[in-house]
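Next up: a single chain in structure tokens, the form predicted alone.
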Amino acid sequence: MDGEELELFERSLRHATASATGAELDAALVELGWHDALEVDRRASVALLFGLQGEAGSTSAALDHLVATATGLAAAASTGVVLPAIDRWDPPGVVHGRTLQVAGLVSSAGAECPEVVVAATAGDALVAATVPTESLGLRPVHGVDPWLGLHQIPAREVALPAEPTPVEGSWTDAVAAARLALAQQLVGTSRTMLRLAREHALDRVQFGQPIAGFQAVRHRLAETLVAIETAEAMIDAAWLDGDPGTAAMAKAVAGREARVAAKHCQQVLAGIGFTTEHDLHRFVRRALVLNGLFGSAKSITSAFGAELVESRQLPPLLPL
């Protein structure tokens, strides 16, 4: 896509993001060709409709579509996709035999869906099971952050309806891919959070002049926006690498980040930001679960880290 064109995506998305979640969103995303748009344009459509997902706080079934596509997983329009568990990373299911293990997440999307496709390891291969999607059992997750929508596989085994399917695609692209989208959902969730801290220095006014004079909030939102530029500088090298390693560190950059940001930008926001009269808190929330999906920072550092100590060997330096 050249420049005018990506301008009036940016904005068709940024209408679409910001007055519509959820099915709508889903919908408004296929009348915008988003999913033609993602053939065309990889990089530039995940970036925009995740980065204005972060930034308004919606939510669709956009995430499922990327995963499935990436392992080449053949589910319908009424067919979800199971995403592996909070802080996990591996095949949501293995099967053994006529039975299927699985415990994940599934959006709200594919709750609505009368069958999910789990991507499964049997033996060495990859493969996708469908089963129905009443016979997982799905508990609605009303923790950290409901709006999110995301439903609980408890860890149980099912019968399968049908013989798994080979896979032709990579788990490990499908995880890069969900790793390098939910990194800008995350970039985006955190200049939301700045802007609103930043809104609140301006109008808040202690002893005769507004708390944006004073040097030690001046320096909390200075501190925010390097952090967001430092992960969006990460995410930038990933998408120049191309190596799912590469994505992994943009994820754990980010979700570190997003982590800072929520830090400093709740002191700015002092007693009102823990209210939820103030709109912070469902930022705050989304920010801790995006950290959590796919593998948080801390998860992903420790697994480089253990595997930095068996290999003995550093990862190549990102081209510059």
Given for the second form:
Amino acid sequence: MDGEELELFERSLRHATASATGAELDAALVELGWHDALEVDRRASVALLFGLQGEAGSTSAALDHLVATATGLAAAASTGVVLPAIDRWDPPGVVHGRTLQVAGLVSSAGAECPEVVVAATAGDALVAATVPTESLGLRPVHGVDPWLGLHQIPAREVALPAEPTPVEGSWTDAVAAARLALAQQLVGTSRTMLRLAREHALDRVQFGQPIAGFQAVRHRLAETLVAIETAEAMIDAAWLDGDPGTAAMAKAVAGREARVAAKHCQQVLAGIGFTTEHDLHRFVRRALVLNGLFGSAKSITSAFGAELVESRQLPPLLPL
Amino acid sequence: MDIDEYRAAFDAWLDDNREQLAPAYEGKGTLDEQMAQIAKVKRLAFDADFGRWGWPERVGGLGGSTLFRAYLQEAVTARDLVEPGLFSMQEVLAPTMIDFAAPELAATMVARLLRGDETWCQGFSEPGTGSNLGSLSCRSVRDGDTWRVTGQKVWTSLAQYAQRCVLLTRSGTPESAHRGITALFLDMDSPGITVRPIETMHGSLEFSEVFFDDVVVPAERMLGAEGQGWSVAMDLLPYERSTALWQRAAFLHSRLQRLLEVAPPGSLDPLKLGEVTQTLYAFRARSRGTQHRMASGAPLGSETSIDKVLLATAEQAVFDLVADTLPAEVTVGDDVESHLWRTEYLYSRAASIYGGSSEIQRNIIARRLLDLGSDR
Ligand SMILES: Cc1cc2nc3c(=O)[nH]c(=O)nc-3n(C[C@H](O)[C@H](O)[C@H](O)COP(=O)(O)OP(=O)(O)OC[C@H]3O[C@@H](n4cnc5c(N)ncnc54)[C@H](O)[C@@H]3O)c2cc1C
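Having looked at the form predicted alone, could you now put up the form predicted in complex with the partner chain?
What follows is the whole complex; the chain from before opens it.
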């Protein structure tokens, strides 16, 4: 997509993500052709939508779509996708004969579908197991961020109604795609926290002046911008080199930096930011859950560090 | 020529001339040895044209993308041919010289710097003026066709080697702040200049005190107009804070790789190692973006303060990990490699100080990028 087209697309997406969430946003995305745009310009489509979802605090089935298309799981709109449990990134299912062991999460859109598909390992192979949604015993997640509309699958065994089908795509690619999208959503979430804290700093008067005049406040906001730009740069690198390892770094950095942003912005907003009368708490909550999806900063980073210790070989630097 | 062609050609040249390019010393070398090595590498690269690409033709370059310069810096660093911080001084000083010096002056002088025939230094800081550059007091008085300079600079890197200095002087009244500053390009062998090297914490005579006693500077050596010195500084600092730091990711990458190779079993904390590596790669990614912006002709400004904060964070994170992983080498080791780790650890402490401290960068980010208004 080029300049003008991209701008128009961004404007429509901004409007959609700001005015709708969940099923309504999904309908808007179909209408404005996000799924087609994804085929034409993957990077722009993912970066724009997820960044804006993060900024607006809205949610859609786009993450399910990315996971489904990367693995080649059933793409029918009426089929939901099972996502790994918090802080996990292995396939959510294991198939033994005609039984499926499954644990994980389902989005609000997925929970509305009559059937869901589970990426599962069967021996060394990756398969797609489709099961009736009602067989999973879904429970709506209240948790720290009930607005995200996630549903939990309590770990269980399900009898498979049909033979699972072999999967063309790779789970590694699905994880990388999800991580890049989530990293961008974390950055968007952080940007809104910074916007809210900045506005407050300029408006709130103490000791006869806006608190934005106090260096301790200014430096917290500056550090927040550094955190955001750090994550943004890492995401950029992951799109440039297309390596799942770099996507993992981007997700880890975005998750860690969103926590930094939350810490600083919460402190600047102080009392009002600690209430549900102010919007900040929604973004703080969202950042916590997004950090956990497809691996938290801590888990991804520990696993990466352990690989480095083992191989004693750093990945190559991003070329100029 | 595009960047891939340049990269391939330069890599091949570095391979072919490996022996000639190699330093004559083991480990870090003395400062004299490092400076001689830098001059040699610059001369060879310039004479083979690689050191000329990316610089404008009017100053002796061959034109083309500034990415070529970035790749040169990175490649000689990754191969351990030069001390990267000292080598990259030309990326701090030459761009501003090209923007502000009279065309004939830039045309004669810049090529000498690029070819390693000369070393230049940057006379900004003074005993009473570090972060608050606008308060500098080294005095310059206009006297016909000349300026007469009296005062002192401090922490002037490489002053004892330098043939020239980019000097900020107070030409206005003491109260004139940033409006009364004039930038001069002066010869370090001018009568009245005394240079006294100072030993740094990492054991090098890398910077000096410089005293000026009624030093005469021809008026055509002004950079920009009289009283425009602040614009010169504002033009120069973004390079010092970003593009001149590009090769440090390559340097830190090679040191972190070395740490992985020599770390005793069980000494590396995986979580810490993973975090440090991610921080380094994020700095690299940020820095790459800045290089590409410069190559596209965009002016560099306050956003480079983010690059500088990231460099300081990454460099100190890498060497904090070194100190945690190799405690004996860093503290009591006296072999060549231990000495190198210790020196580099100590030098990393300066990363949040030179080129504007991290606090100053945050002030700039708050004021210019977040538009938080004045802090007074
Ligand atoms: C290795 C090295 C090489 C150098 N090379 C050169 C060179 O070639 N040429 C040159 O001109 N200079 C050079 N310098 C000097 C360098 O630019 C200064 O050290 C730097 O600008 C800081 O000034 P200062 O040391 O006087 O610290 P000060 O300005 O005195 O600051 C002291 C402390 O106070 C903090 N502080 C100051 N003002 C504020 C504020 N407004 N808000 C919050 N905190 C504040 C600082 O962040 C710092 O932590 C070099 C320094 C080093 C370490």
